[in-house]
Every structure is written in structure tokens, then in C-alpha cells.
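The data below hold one chain only, encoded as C-alpha cells and taken in the form predicted on its own.
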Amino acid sequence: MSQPHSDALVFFGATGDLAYKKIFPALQAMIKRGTLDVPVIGVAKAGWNLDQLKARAKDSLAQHGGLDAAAWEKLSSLLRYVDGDYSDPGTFVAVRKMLGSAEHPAHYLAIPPLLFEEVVEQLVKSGSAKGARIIVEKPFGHDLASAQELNRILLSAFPESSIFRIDHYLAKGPVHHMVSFRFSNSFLEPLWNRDYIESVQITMAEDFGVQGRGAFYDQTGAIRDVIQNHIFQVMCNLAMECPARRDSESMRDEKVKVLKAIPPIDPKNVIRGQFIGYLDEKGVAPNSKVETFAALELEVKSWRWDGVPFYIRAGKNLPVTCTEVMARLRKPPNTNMTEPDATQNYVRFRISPEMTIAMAVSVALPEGTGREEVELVACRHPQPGEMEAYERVLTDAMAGDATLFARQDYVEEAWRIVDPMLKAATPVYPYAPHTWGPDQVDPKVRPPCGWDDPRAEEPADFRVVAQTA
């Protein structure tokens, strides 16, 4: 069932970094795209007035992806702002006298989880939860128990379809477009199962440390912060059956199959990692055991995949940054027109810093000589005017399209299957900055043909070449 557009977006967070950096540059996109044309009633606490918020929103885009006269012009006038303390009932008060007549207000909680509660029994009391929706900042929690908690508060005032849990991560245009990808193209789905592919893996690397984020990352490490939710997301992507229907419950409803698939991954399966210098990191406990970096093997218990590991890593400092996925498949039988060396055939997803379908193929060298593996590949770099990812999941929010938002059954199945491996005391191995993580990983966490280490560059632009791999 459609629902109605939001006639409002309230801001709550107005004056934070998020904001800043991410949320006026995608409001003014919006508005360059004809999507927004509702008051933005930005909240804080900061004893600022709406001309000083008007002051940082323009400064953010001055920054942050350029300022477009004509559209801050008309963001300009739609911005409101009310400045108080979300325990004080009368900033919702006031909250709820700046929406004036509108009926489906649109409530972003760009705020520290531990704040949902008290704003979330705000709003009802206000009168402003009614006819609305409510977005929320991933985490969404800290582990299952805090999930269903966070779950348990925002479904005490909004139903689960008024509830949209924003990870920016699966609005970008790579991650979504896999789906599209796999089931419009009938090549691929005869082999994309486990007949023919032998194993997974995905690596969700960067060449960058904590970058002066030491305090919040000592309190989240690499499992929580990208691999329960960014990569989980890839995967569910991957492995999913195509859906019944294009609405975004039917998409929904086949990501949770894939969790629910999985087994709770044995701690024994997990090699966590933290490059040598973090200790030394501003907000990092001296004796953090906080990982850094992380690989993992899972098994998605379906019919589809039964049999087929997945390999997971991703880490901070690693030699690239580049989110990319390797499926490969199995070799071809042993008979005498099978050459004795043969390499695997693979399907090679690049998600980012540009997007990558590759297919590795054997072909013969001149005169016989033997074999050597190219990769046939299609490559697209972003494009100007595309829709950056905060863009992409505000205009699907404020339109009620809640296919890219985690539901809450999701969140929960993926908090269970990794709650063994974060309750458990498993090892933090030293690595240096800019190596593929711990000594340990291969020895005990390695795809049977090893891990495959994704290069710096793709071709420039998008076309189909061949190429040495």
C-alpha cells in the first residue's frame, strides 16, 4: 500500500557533523532534482537562531559539493529552526506549532541512539508523532539485546511501516544496482548457485586509519561498524531469490531469508586484527582489544548455497580502498581437453571507488604455448549529477519507499548471527599499516584458492575490454 508523501521533514541534529557534511548537501541536491519543496525545521541545542543556521547550512555546501545559487535560494526559505533541550516538552511544543497544518511530518533523529527514547515520548506527547514517520542513524544498537530495545522504543509510538532505518551504504548506486544486475541477465543465474560456484568472498577494504575518530571507534570496531550492516547488505544482495513482486516488502522479505539462512558464526571461524599504531590513536584506551580488522567464514544454509563458504574481510589500513566481491567457480572436470593447470573461472563484483562487472575467462596463448586467464570486464566510474547515497535514501524516505531501510526482523537476524563472535574472547593480532591484516588470517580463514587482493585501479571509463588478470 503507497503511502503518503511527508509534508515536512523535522531535523533533529541540526547543528551536528552528519549535518554538515552530509545532510544540506543532499537537501540542496533534492532540491536542484524538483524532490523537496516541504519545510526543513532543523532542531538543536546550540543557543543558536535560525539566521546562524542558515549560516552553517550555506557554509556545508560551500564545502561539501558546491553551493547552487537558485537552490539555496528556495533551501533557504524553507528552513525553520527551533533551538532547546529534548527534555524540555517545549521545544516539541514549539516543534509542533512550526509544522502548522502539515499531517505527515517526516522525523530524521540525527542523534546519538541513547536520545531516541526521550525525543521518541516527546513527539507522542507533542501531538507530532501522529500521521508521521520516523528516520533513523544506524547503529541500530550495539548487539541483539540493544536492537530489540531500540526497536522496542521506536515501535512503541510509529508502526514498522513507519519506520525508516537509514544505512546510507545500500542507496549507493552499486550496491542496489547488483540486484538489478543479477536477475536481468539470464547468463548469470544458471551458474549462480552452488553447482558452480565454489566459494565467496567480499572485501570491504581502506587504506586510511581512524582519521581522528579514536574515541567513537574504540567503542565499535571493525564487526560492528561495517561488517554487520555494510557487508551483510552486499551479501543478501548476492545470495537473495528474486522476488515476488517490485514492492519493497517483497524485496525485504527475500534479504531476511538470506539472514535467516545463516547460522550464528562460530568464534573459531573469526581472525580479528588491529594495525600497530592504533593504541597511540586520541580516544583509544591504551589497551584496547578493539579490532581494527576482521575476517570471517560464514555459510548461507539455503538451498540455493548450501556448501558454498563466504569469506569476509574488512579492515582499517589495508593497502587499497576498494569494496569489492570474488565468486568463484568451480573447475571444470578432468578430461583430456581440460588443460592440467587450468585456471578458475570467476564473477568479480567492484562496488567502489568506481563500479565493476568482470568475468575471468582461459584462453589459449599463440601456438599452443598454454593457457593464461583475461578478464572481460565493464567498468563505470560516477558520473556528475548522479544521486549520492543521502540523496537516494531522504527522497525515498520522504516518498514512503522503504525497499533501501533495514526492517526490523533484518536488523535482529543480523545482530544474532554475529552476537557469538562479539561475546567471545578471540584475539586481537598485531598488523602493520597498509598489509592484508594478521599473520593468522590464512592459516585458519582462507578461501581455498586464497584471498584475492583487490587492485588500486579499473580501466577509465565504462566499456568492455580484455585484460591480463
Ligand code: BG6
Given for the second form:
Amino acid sequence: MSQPHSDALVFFGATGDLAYKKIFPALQAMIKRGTLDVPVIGVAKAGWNLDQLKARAKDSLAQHGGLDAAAWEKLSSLLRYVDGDYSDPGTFVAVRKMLGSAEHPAHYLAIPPLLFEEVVEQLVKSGSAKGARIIVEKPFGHDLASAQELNRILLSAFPESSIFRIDHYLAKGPVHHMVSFRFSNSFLEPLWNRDYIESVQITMAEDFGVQGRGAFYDQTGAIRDVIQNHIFQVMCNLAMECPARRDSESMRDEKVKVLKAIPPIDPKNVIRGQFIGYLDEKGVAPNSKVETFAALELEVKSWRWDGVPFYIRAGKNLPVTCTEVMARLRKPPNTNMTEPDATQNYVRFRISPEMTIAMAVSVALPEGTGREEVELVACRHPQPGEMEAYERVLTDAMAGDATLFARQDYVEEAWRIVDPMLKAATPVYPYAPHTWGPDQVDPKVRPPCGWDDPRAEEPADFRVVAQTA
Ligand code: BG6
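I would like to compare: after the form predicted on its own, may I see the structure of the form predicted together with ligand BG6?
Let us now look at the entire complex, which starts with that chain.
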């Protein structure tokens, strides 16, 4: 069903960190692309006025991607500001007044989930929820019970079709392209199953620490911060069946089916780690047991994937910044044509910082001197002017396209899978910064032929090359 385009954007948390780093740059990009031409009402409790918000927005643009004079002029003319407490009905009366004749505002809650209930209640009372849609930031809940509670709150005021739960990872082109690559190349699909794939690993590595977000991170940890959401989305795109139609519900149905096939993760298949130095970060509890790294194994008990282990690894302060998937194919049968140490073919998808699709094959060296493994690589670096994830998210939400957003059943299934390991107080092992996590990982959570550590950089541009794997 087609949805009306939002005729105003109200964003709560306008003076916050996310607005500064991501939202203002996304709004400017939307103006440059011609997709934003409605009032943008910032709301916060900062004791500010509109000029102060504008100064902050301008500074944000200068710091994050650069200020475009014409786009800024336009954004500045669209910006409005309401200063007030979220518990004060007067704040919401002022918002409604500022909305004027807008009938389909988008309310973007870039605020802690603790405040959702109050804000949603006030939106309803002030008449601002009618005909509106609501966009909410991650983390969506803390565990299954809290996610169910948040869903209850949102669904009490908005139909599911008007709720847009953000996972900005989904809006990254390469994450989306994995699906189209799978289903538009007929050579891959026959191999993409338990008969040919031996194991799959997904690594999300970041070579930096918590970057001043200690207080947030210490309430969250790696599993909640990136595994339950970002990495699961990547996994679903890898594992899902081809949707029957292109619409958002058909896509999201297939993803939920993947999650439904995953049993809760057994805490004995998880190793958690914390980088040395984390406890000195501002906002972190002195004896914190929060993980900044986790490695785990899970199974997808579907017709396609049963028996293929999936390994996931994510962490802060690792040697590189990169998100990569490796699917290893089974070894060829052992015949007198096969080398005893034959390597396994693999398919590698790199999601960031560059988009890469690579296939490793074994080729003969000259004059019968043996074989080597080479990669056939197609790689594309991000180009200037490409849509960033937050621009995509806001553009789609305002247009009412829910494809790249997490549905209620999806988020609850995802929490069901991680809940037991979150609740089991398994040890948190220390690891030295810029290593691949604690020593305890390899003996316990190890893909059949070991972890494949992503390299720091890919070749320069989009082409097919052969390079040593
Ligand atoms: C966020 C996490 O959701 O995603 C961060 O809170 C993480 O901890 C970030 O660094 C990674 O996303 P991106 O787009 O910066 O790679």
C-alpha cells in the first residue's frame, strides 16, 4: 500500500551527538539531492533558541563532510526549534503548533529508549501522532522483554506500517547489494547451500575504541551494539531465500524466516573479550564486565543451511576497520587429480570500507611447480556524492518505504536468539588493543579452517583482477 510522503520532520534529540554527527549532514545531503523540502523541527531540552540550533547544525556540517553554501541556506530556512522538557505537555503543544497544516509528520526519536513512552504518550495527547509515522533509533531494547515493551508502547499509538526502526547498516549499499548479487547471478545460487558451503564467517572489526561513548557503551557491549542488529542483518541477507516480490513485506518476511530457524545461542559457543584500557575510558564502571569483543558460533536450522556453522566476530580496537563475510566451500573430493593439501574455494563479501566480491580459486603454477590460491576480485571504493546510510534511512522513512527497517517480529526474534548469552554471565577475557581478541577464542570458537582476518585495504577500483589470496 503506498504511503503519503511526510510533510514535516520532527526530530527529538536535536542537540545530541547523533544529530551532530549524522542527522544534520544527512539533511544537507537530502537537500542537495532534492529529497527534502519540508519543515524540519528540532526538539530538545537545552535552553537553546533557533539561532543556537542553527549554529550547531552549521558546525556539524563543517565537521562532517563540509558545508555546501546553497544547501545550507535552504536547510537553515527549513529549520525550526522547540526547546522543552519531554515530560511537559507544553513542549508538545508547541510542536503541534509549529507543525501548522502538516498532516503526515515524521517523528524521529533520536533519544534514549527510556524516554519513548513519555514522548509517544505526549504525541498522542497533543494530536501530533495522527497521520504520522515514527522513526526510532537503535538500540531497540536491551533484551527480548524490553523490546517487547517498546513495541507495545509504539504499537499503542502507531500501526506497524508507520513504525520505522532504524538499523543504519541495512542502508549501506553493499549490505543491500549482497542480496541482489546472490539473486541476479545464476552461477552462485546452486552452490549457496549446505551441499557446497562448509562454513560462513562474518567479521565486523573496528580499529578504534569507544570514542568518548563510554557511558553508552558500558550499558550496551558488543553483542547489543552491533551483533544483534547490524551483523544479524548481514547474516539474513546471506542466508535468506529469494523473496516472492520486491515489496518491503516480502523482503522482511524472508529475513524473519532466517531468524526463526536459529536456535538461541548456547553460551558455551561464545567468547567475550574486553580490550585492555577499556576500564580507563570515561563513563565506564571501574570493574565493568561489559564485552568490547565477542566471537560466537550459531546454526541456521533451515533446509538450505542445516549443518553449516555460522561464526560471528565483532570488536573494538582490533587491527583493522572492516566488515567482511567469508563463505568457505567444501574441499574437492580426494582423487588422484587432487593435491592432498588442496585449498578450499571461498566467496568473500566485503561490506566496508570498500565493497568487494571475491572468489578464491586454486590455479596451477607454471611448469608443474604446484598450485596457488588466487582471488578473482571485484572491488568498488565509495565514490564522492554516494548516498550515506543516514541519508538513505531518512529519505526512505519520509517516503514511507519500510524495506530497510526492522519489523516488530524481526527485532523480537533477534533478541530471542541472543537473550540466553546475554543473561549467562560468561567470563570476559582481556585482549591487547589491535589484536584479534582474546587468546581464548581460537581453542573454543574456531571455524574449521580458522578465522580469516580481513586485510586492511583492497585494490584501487572496480575491476576484476587475480591476486594472491
Ligand atoms: C553503531 C554502533 O550502530 O554502528 C557503533 O553503535 C559502531 O559502535 C557503528 O561503530 C558502526 O557503523 P559504521 O557505519 O560507522 O560502520
